[in-house]
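The chain that follows stands alone, in the form predicted alone, written as structure tokens.
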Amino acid sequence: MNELDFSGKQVLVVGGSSGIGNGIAQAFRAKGAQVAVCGTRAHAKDYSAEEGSDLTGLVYAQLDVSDARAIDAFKPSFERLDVLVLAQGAVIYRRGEFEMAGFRRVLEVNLMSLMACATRFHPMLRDSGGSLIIVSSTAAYHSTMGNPAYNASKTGAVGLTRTLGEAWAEDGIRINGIAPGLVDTKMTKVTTSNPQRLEGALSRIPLRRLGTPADMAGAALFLASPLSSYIIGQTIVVDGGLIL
């Protein structure tokens, strides 16, 4: 038997369009899975590689997770959820966090978004005994002096990871979390676009490269999969040591 074998189940990773989310869906239609995604613009040709998106094979979808009501009304093209992976994710440079309006953005989209579409796909999750995985970020364990509402976030991100791992293990549904250090997306060019900044955060990674989309896509299949059963609520760190 093989335990990454995702043959005959659904997948729906919100986020998925690019980065991070990108190669977590892709990894699990790698390994047999429908795979659908979810993404902020109309259609799947308004993203391209150059972006880190490769939406080949996947059914998209789009939905802006800012909006509440849009969550509520969005119509899944499947009527079973076997895993469903949340790795949406929004930060705002140049001090845009210290502004309330600004704040309230990144909140909406990094943490109030996880309680929306989890209560929303509860359901199908719990006729499945189904997984889910909430992708926060190792921010979550220490300060981020730029960006109090993506540190705020992603903190709570890991409290709920724990809190709803407990309250729905008695719905059959398994609810984990991935950590990811610094990889390589669009969201952080900031760092990996400035060659002195990018030697200064490789020289406090132990294994002296970033992390990949695929990387983190390793710790999604591992919780998604028979091998973790035993595993509810917790936060996989996935930085090639960068907090250590």
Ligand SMILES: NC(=O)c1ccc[n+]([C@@H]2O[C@H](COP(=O)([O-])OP(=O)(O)OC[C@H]3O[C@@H](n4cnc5c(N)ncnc54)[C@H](OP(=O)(O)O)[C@@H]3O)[C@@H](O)[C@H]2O)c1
Contents of the next structure:
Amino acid sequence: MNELDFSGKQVLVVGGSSGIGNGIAQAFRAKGAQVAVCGTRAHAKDYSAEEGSDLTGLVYAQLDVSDARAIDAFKPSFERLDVLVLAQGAVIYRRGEFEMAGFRRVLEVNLMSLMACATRFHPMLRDSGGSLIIVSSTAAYHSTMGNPAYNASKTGAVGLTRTLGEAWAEDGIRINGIAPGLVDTKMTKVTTSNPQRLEGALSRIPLRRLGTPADMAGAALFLASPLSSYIIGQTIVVDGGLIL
Ligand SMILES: NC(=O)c1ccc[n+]([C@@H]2O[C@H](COP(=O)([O-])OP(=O)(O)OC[C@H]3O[C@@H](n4cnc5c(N)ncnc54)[C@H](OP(=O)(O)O)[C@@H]3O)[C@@H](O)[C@H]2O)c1
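Given the form predicted alone above, produce the structure of the same protein in the form predicted together with this ligand.
Time for the whole complex; same chain goes first.
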């Protein structure tokens, strides 16, 4: 038996239009799954490879998760759901998260929407005995001085992973999380496209390289597979040693 064969499984990656979520979506597709992804733009053609998007072979649908009504009203392209990955995320730089409007916006996208998506798809995951994977961040484990909302939302995501993991175990749903370190995506261009900042960042990573969406996908495949059948409520840090 190949535990990492996802043939016949339906996967949905919210935030799968680019970056980490997109890498996770493509990894599930490569393992045989049918994969649907959501992002903020109207059409798949609105995304480009330069921004870290490869929508080949994925079913794309627009969903703005900052709008709770849109999540409730979302009509999926599938009738069964085996794996739900919540990879949506936003950050506001230049002290925008110290303004209440910015703080609320980031909490809405990074935390409130996790609960809204989880409850929206709870019946389908219960029916399939499926799994839910929440992408938080190593930012959950230390202060991030310029980004109070990002920090609070990601710390909340780790807590939500624990509590939903416990609460929905009796429904046969396994819930776990991934906390990426520094991954080269459009979200982190502010660091990775600045040579000095990049050098500083790399010097703090014991593996001396940035993470890739494929690195994160390895953990996602494991957490969605029977190889992790006795693990619930945990968040795996995937950071090349950054927070050691
Ligand atoms: N990159 C890192 O170093 C790093 C480290 C730790 C944690 N993370 C987390 O990893 C996740 C993925 O981030 P990424 O680095 O891959 O950045 P990214 O390439 O910008 O991807 C973010 C994803 O979230 C979606 N999204 C943002 N706002 C949304 C909204 N209002 N409604 C629906 N979808 C929305 C984006 O859609 P669009 O493509 O349409 O914008 C995109 O699919 C996030 O939760 C992030 O916090 C990233």
